[in-house]
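This document opens with one chain alone, in structure tokens, the form predicted alone.
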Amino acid sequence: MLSPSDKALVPFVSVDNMMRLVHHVGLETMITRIADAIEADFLRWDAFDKTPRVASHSDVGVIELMPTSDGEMYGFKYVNGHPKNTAEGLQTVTAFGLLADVQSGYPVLLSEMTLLTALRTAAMSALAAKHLAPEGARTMAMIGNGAQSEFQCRAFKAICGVDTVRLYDIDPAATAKCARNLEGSGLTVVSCTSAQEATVGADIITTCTADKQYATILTDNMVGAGVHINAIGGDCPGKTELHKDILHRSDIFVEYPPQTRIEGEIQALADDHPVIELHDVFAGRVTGRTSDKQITLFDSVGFAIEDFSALRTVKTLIDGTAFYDDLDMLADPDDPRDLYGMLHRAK
């Protein structure tokens, strides 16, 4: 048996070793580089390639591919999303992605991106707030607790300074189960019995559920002035979780509209409804937030760009780590012309 060469091996992050990963970094910490490294390349925006994610859909569900460039470096990240897993004993949301070298096309990075998508999704959460909640805000509605929510519990404790958060979601046991989950972790965690009890008091809203329909989580008595509503549930055609009439009173930061109008809240307004594109907050073109009155809704969808963020901050955590495998991806033959050769000499 002839033995891989270095350039057939590729760095290999399985679950096993993206758990170890973020053990050995902290899960706080993990969100937070992931956050950074998301906030420097919305600066560099216009360094990518750009485009809305390819959708394969189908009764029970839809498969994603999500593709980017910053011309050096090229990513993707496969990702399905199927509400009826849950009831199978399987996760509704499962993904992998690959980094590559653009000047020779080889993979540097083939990583699970089930754990790192939900790291990721907290990361821009937690990032988009960071910008726009109001000032001051401790206290968060969780609705929806999900496989999401304590890693949205998380980054907005880290990164947000969140110190309370409400929880509701229609399956007692999901909230049962998040509420265990964040026990010591330093958040006042507080279990409600509606939507609309969750929201008391609280200065930023999540939403976070899985029903592939049009559904009205929020409803708009539920919402006073100066909330920031972070949406995160919605991201596919036919599929929202607020009342229509909170978009109209609220200013709306999306990621990148052309995708966002498809997927987002938003798929329920008409096409040329204003709305703020996150990466301008960032670079302080726009301002975010503009007084303590002011509603403002991330209309999450999750965008390629924040995939590639959290791969590369990924390759940078496992140098010089056994937090990874090699995995022998590559046909490497003495000469490149002799794929054949290399095939005949195994035998």
The other form holds:
There are 2 protein chains.
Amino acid sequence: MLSPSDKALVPFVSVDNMMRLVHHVGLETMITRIADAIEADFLRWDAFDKTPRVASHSDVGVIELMPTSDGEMYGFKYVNGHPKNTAEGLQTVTAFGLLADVQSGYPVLLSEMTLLTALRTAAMSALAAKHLAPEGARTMAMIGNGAQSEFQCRAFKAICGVDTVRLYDIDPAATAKCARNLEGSGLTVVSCTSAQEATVGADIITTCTADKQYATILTDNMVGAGVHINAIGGDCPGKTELHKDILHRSDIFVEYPPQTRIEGEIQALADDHPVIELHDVFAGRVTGRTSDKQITLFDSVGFAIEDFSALRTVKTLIDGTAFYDDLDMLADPDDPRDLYGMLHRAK
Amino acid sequence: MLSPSDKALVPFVSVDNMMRLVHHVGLETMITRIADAIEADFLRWDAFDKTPRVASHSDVGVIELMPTSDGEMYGFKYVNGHPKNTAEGLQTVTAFGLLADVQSGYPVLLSEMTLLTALRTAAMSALAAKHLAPEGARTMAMIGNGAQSEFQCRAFKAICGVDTVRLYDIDPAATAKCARNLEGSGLTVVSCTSAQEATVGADIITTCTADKQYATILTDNMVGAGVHINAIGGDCPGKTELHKDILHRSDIFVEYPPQTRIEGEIQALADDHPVIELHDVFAGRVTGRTSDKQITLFDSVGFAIEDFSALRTVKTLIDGTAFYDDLDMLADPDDPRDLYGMLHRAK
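Same protein, the form predicted in complex with a further copy of the same chain this time rather than the form predicted alone?
Now the full complex is given, and it begins with the chain already shown.
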């Protein structure tokens, strides 16, 4: 057991240290490690406390807390979503997260999660596609070339064997940025001038756009038989990306139905529209892809367990490294009943 | 407007800096400032998003998130409650909190809240008593002499004019510690050997014990007419301090009924047992104390708005001081869509 004075200091992974850690481990390795942790945690699905995230909505965005626990560790993420931020030079999504020891309630890790969320979102997408995409899928359409796009491309390369990405964004500058960033990654990059063009020959279609409104990024005619759709951007009430007809042609896979019905593409459907839970696919209880004509759709919204998995991966990876600082975040009097005395003596 | 690079750094108030800040401002002044902020925030009650806290219970304790927002700022607190921690040399309660800008979703303050929670709990208790305690109350029984006790005594001195405290704890060492800590505070301290003795001549009775079980710290015969009871320690399901008969003789005042009915003393009563909301008393919509025979009971559980008030007080107080560090917690690429590029270039 750690002594109280050790427990009073909380390891903190800053943005700078997270970047160092990613480069130390290697981006694709780190995404793969996180995907492995997510898969392992989804395989013990019943061990987790599950609750839809706690959201505070305003006119311009949302601030959410996403807690979960497996009974040994407790984790939560703070994350905002403000589509208008980009125009002001700010991130649409920023995040940080925490792990704590359930036995003592003491935090054991505080971490930036803007970068880590990008990694875990990409990891989750590629993990779902590993189970759902058609055999031999090598080409992915990447529609929406914002902050998440390159991470998606690298994750699908590392985990699914994708070798070609077809990029499209309503802003050509975003596509150019994404293409430039992927130079030297080993991926063949094709920049397209329409969503329709991006989907040509794609086995996997990823949509990752940020408008907080009902949008139709994909229309029915763009989606051929056998395709796997990885729908990332629809993740809050009123925010969707796919035409409803596509949903009716697809088998729909979700993380946690109570949350996805509120936030995902399926908010456009009846409350009892059938969906398949990914943990059942990972565990082999349900077959994901049943034919090469089937359209599979991962209606991704992001679930607290994925953040938990990412945080515990970081906790493991920083052990014995210098990629964290100790944060004086917990009061630690010699006598735990003597908080006042600690304060008094500090004078 | 702050530039993004300013916003990427989050002011962090460590335990050490919180102690410096308290000594810089003065303990009683700081408690009074927090009480003033709570009162001001309770007077604009309808401006706040209110929700019962999000609790994760285990055999040995609870971890909670307490979010709220007034539409301009968003705040939340992480707090644990682990009664068995004391025996292991750890704090029963540790906490930290965050304020964020609703417009951007960006955090603007991260702070330790173990000390700050002690201050705001004391501030809230004294604020309630200012409105409810009998005229000319000068003597308080302080039952339970743990980490919160001295803060309660100082708050009641500063805000309610209490000049004498009568201490009792099942552990005489805790009473001795409390008495020692209050030397030189200006309070007359009487150490008692039973709860009964502590209540003799007391106008105000504060109970602040930590057992996670139905306990009976106060029995009916200890509570005379006209007394104000400040019940702090009953604050989660299964944890109460007062005999049910006392509840039936009292007018019961609460922070936020949906939460108090789950966590407070009134969990022992029918769901529709009448309670009075303190914000109605502060605003003058309801009269708190109506006679000198009336027993008033503040069934305190601690509500998210109080933490919000405490955090915004700290944010104001640290402005222009050195009592914080800038934390590199938010990723801040030059181009907000180029998170990957920021990571890539950091190599």
